[in-house]
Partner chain sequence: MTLAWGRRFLMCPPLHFEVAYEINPWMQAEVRVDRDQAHEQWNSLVATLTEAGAEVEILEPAPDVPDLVFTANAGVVSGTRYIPSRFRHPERRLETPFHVAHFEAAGYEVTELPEGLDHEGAGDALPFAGTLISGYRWRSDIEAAAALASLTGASTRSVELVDQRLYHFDLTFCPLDDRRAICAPLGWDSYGQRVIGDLVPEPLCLENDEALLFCANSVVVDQTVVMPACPPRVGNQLEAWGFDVVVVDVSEFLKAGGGPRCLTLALDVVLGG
Amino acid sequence: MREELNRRETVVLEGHIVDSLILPKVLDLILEAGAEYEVVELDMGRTTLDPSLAHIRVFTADDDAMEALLEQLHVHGANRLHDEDASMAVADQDGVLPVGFYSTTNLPTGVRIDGVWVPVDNPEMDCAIVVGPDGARTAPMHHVRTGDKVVVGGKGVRVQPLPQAPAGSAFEFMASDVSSEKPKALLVAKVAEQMRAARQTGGRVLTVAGPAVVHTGGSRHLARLVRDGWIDVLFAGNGLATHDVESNVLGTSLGVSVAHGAPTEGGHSNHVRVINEIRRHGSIAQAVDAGYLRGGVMYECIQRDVPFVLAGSVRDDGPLPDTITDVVEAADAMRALVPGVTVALMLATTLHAIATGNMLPAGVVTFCVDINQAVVTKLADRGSHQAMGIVTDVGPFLGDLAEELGA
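Output the structure for the chain only; the required form is predicted alone.
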């Protein structure tokens, strides 16, 4: 052990840390940080169903390096062996966290208060932990108020990695981050299986969809899934809703005929014209009531009372009156609909998928579908380690999924 590495800490890893490759990942992170380790104890499970336990002594140059490294290891469930109560500081400004606040992961988290480990409600990444009379909860920065007690530092905080599920389950299936070569029929069947399980157990299915769903002809299949009760929540942007309305009112998507695949005369302005008419009616729901909109994804959401959030961006035309143009307000509207979601489908969207992934607890079974492999890896790269990518054209995928579910 190098002499200059004179700060030491012992961390503990437990669970299915070998077959899930968590242990080698943790050891790699230690070395990449310029630190060293010593495996003090390793108790291997005898079967794939048995958990394992590892005690690892970590050596760094100083306290700052140790705290930075332990923060990285926390994401993978490595916790201090000998811990103490969490430190807290009081927020002195609305929307401003104390210096050194603990930044959360989306894994199940506990905080030690007066010697007792208290679960943290609503696991969400990149938030703070606020402790109050009723326990501990995650809080986005802008939700913090003057006087809130906020956890600072990593002491007294522990996270729990996702359990390694039995072979054939959703999480075993999701062990490969991106699937471009597995038979598509198998992938579709697995997604349908999880959606059925959600329905049977009272879970909710969230769909996050981009405008390519319309451009590729998948919107009619998504509308069928909504109509037949397979979709419980929809997140999208101004584009998905606009082109869904355009395709159902004018028969085009970005001015291209959805029936013939050819540009139409003056079609480049069709999406702006339908936005204008929806604005004239006052909302998508009022346009449905007036008979202007008679089909499509948004129509079915209105008819079935499926809640949706349209989060806007600076590039939006119009926008539609239902589009929330304040991004903080839009994020809070999305956050309010996340509880109860057990399955999430990210369909041909990058930014909205990442935004949603940031809000989802790690236990939500998440599928990201896109024709571009780089897109489907971004979600996991941004911290949503539970996401499985399916590289395929979203239009045919939705058609196959609707058929598999009997929609």
Given for the second form:
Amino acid sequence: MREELNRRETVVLEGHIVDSLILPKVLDLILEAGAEYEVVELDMGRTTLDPSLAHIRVFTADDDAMEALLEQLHVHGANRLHDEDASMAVADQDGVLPVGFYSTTNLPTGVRIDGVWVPVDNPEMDCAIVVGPDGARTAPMHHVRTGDKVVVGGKGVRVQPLPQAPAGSAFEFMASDVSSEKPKALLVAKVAEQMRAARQTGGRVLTVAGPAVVHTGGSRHLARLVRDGWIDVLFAGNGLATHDVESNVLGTSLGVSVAHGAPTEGGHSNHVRVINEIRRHGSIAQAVDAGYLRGGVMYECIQRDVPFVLAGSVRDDGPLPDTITDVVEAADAMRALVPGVTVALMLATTLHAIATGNMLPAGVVTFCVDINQAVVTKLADRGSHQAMGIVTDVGPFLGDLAEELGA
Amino acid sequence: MTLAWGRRFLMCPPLHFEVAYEINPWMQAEVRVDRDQAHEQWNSLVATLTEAGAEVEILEPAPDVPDLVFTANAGVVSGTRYIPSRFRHPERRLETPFHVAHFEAAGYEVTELPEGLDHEGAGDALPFAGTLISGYRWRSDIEAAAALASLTGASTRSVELVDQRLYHFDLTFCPLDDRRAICAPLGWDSYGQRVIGDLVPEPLCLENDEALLFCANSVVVDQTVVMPACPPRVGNQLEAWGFDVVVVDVSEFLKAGGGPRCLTLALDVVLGG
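Swap state to the form predicted in complex with its partner chain from the form predicted alone:
Below is the whole assembly, all chains and molecules, this chain first.
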């Protein structure tokens, strides 16, 4: 299939379509229109009296081409297969979906309302589709309110697959298996290329970072990337921010000297001491204003107004006043920053990477960098098929990336 | 072997015939029909058919439905079953109640086509050697052929009509017997031409100008072919095959885009069996 043929529709053709040469004619018409097809089902009549039935998947470049072709095919009896409106049920309880609700994928989705295909805003997996006067949107279960109209069943819902990748593109690159055997320089160059492309096209780059970024000495490179405008959104947990502050205020990460790698005396309590001081200031931003925090990833985010979400967990120390401890609230805060993101870097984090992967539309180019191959595999297993894994130590990786980008 | 059907026809006297609207390229609403002349031509057609050995039954004329004379479009008949047409143009939908009333009174079992499908009866569906060939595009929907097949048990083929001047299949095809037919490839797309080519062992293919004289809109009664016009080349071939050609003047009806076949509906057709 040619990669520019993104629009897909299935038509059904029934009758004496073989003897009357209607089937070959319809297939020829599809090709003559510059479209392509795939016969997904063909039930040949056993005798000349039995009608035959064909389901043909048609691929065109866009909606206009599809509508024009379908109009042409209609004359010959080929009609759109699921040409029905979506069914809806009204939610009768806050935070509870009607039975049989349509559960979304992270692919671009359309829903047919009064004969018109309406695109669903903010594709996100494992959500419901809520239809309102302004159109259709995905809604996580807890956002649903009594009276919301929710799509039920699969009728009148269509999901568009991602475009096939042109050879040599990032998508093709991403489609390859997770491997620790690939030349790292090449991988770094590919990531940089995608970040440059995002900058050129006005897309946003999201970084999801775990505390290992600090432990491995990568935080100064990440800070450079933030400072030079390569990162537009940051998702992390209490740990990344804590150790980033710790390393910039006290020179240690979890008590270990970032510069020399040696444990420092009393260092085991360093992180709780800096958390305590940030709490005293009221927030990371206030600590920056007061001159307590003078460098690092969080400092650069504050200086450059890069929005961040610190999502808490049960094992957090402190936590930092910026950490959102209600996970549902944290997820919503993350969700609010997802629109516009075109590239995501998941850096040495498992749970935050999966949580973010669940929220991203399938079209977001996602790189998952981790020393542990299982993290990357896990992300893909949970449905974020668009994630490309890079198995490597995140610290040196960030150094190479910052270098490559001239940050 | 001669045609198994074509000895009993339904016809409607042109008492109210006129060109009152334009729904095909031949119709010009400003053209006047000479009704006396039309009557004379129609009576002469009846006499020709009768002389050739056919019976003619009468559909009562009615005002305000000028095309009621074109009985070929009343529907599809198979044995005692009658499937009324569903006309594409609203002007002709007014005819249907008259058709249905006639066939009900005559004791036919009336079966409707599924909702939403247009089909203009024998005008777009002619049996040939056990297969019902149905034209589609200008007046009939292709899906209607499948419906006719399931209602009558006939094996069907669909042929796309591509020339608006030959807007019904019966302007492009006339079965002569179970091996031969008059064919107007001008009216069909290339796939349709292949379908008919596979079905008809000995076609008499019309040149384009011959097709536009409505040579295929002829009525066959045994060995007699009743034609609106017959160029020598066509006549020679028909005579070589042993047919007698009778040319009838239907010039008044040609003003509405109809010839002898359009003015008749064969009642002795049995499909699918």
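Take the two forms, superpose them, and find the largest set of C-alpha atoms that agree within 1.5 Å; that set is the rigid core. Numbering follows the first chain given and starts at 1. Because the structure is predicted, anything quoted here is derived from the model rather than measured.
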Threshold 2 Å Cα movement between the two forms at G340, rigid core reference:
no
S20: CA shift of at least 2 Å between the two forms after core fit?
yes
Fitting the rigid core first, would the Cα of L42 be found 2 Å or more away between the two forms?
yes
So with the rigid core superposed, the C-alpha of H55 shifts by how many Å between the two forms?
4.4
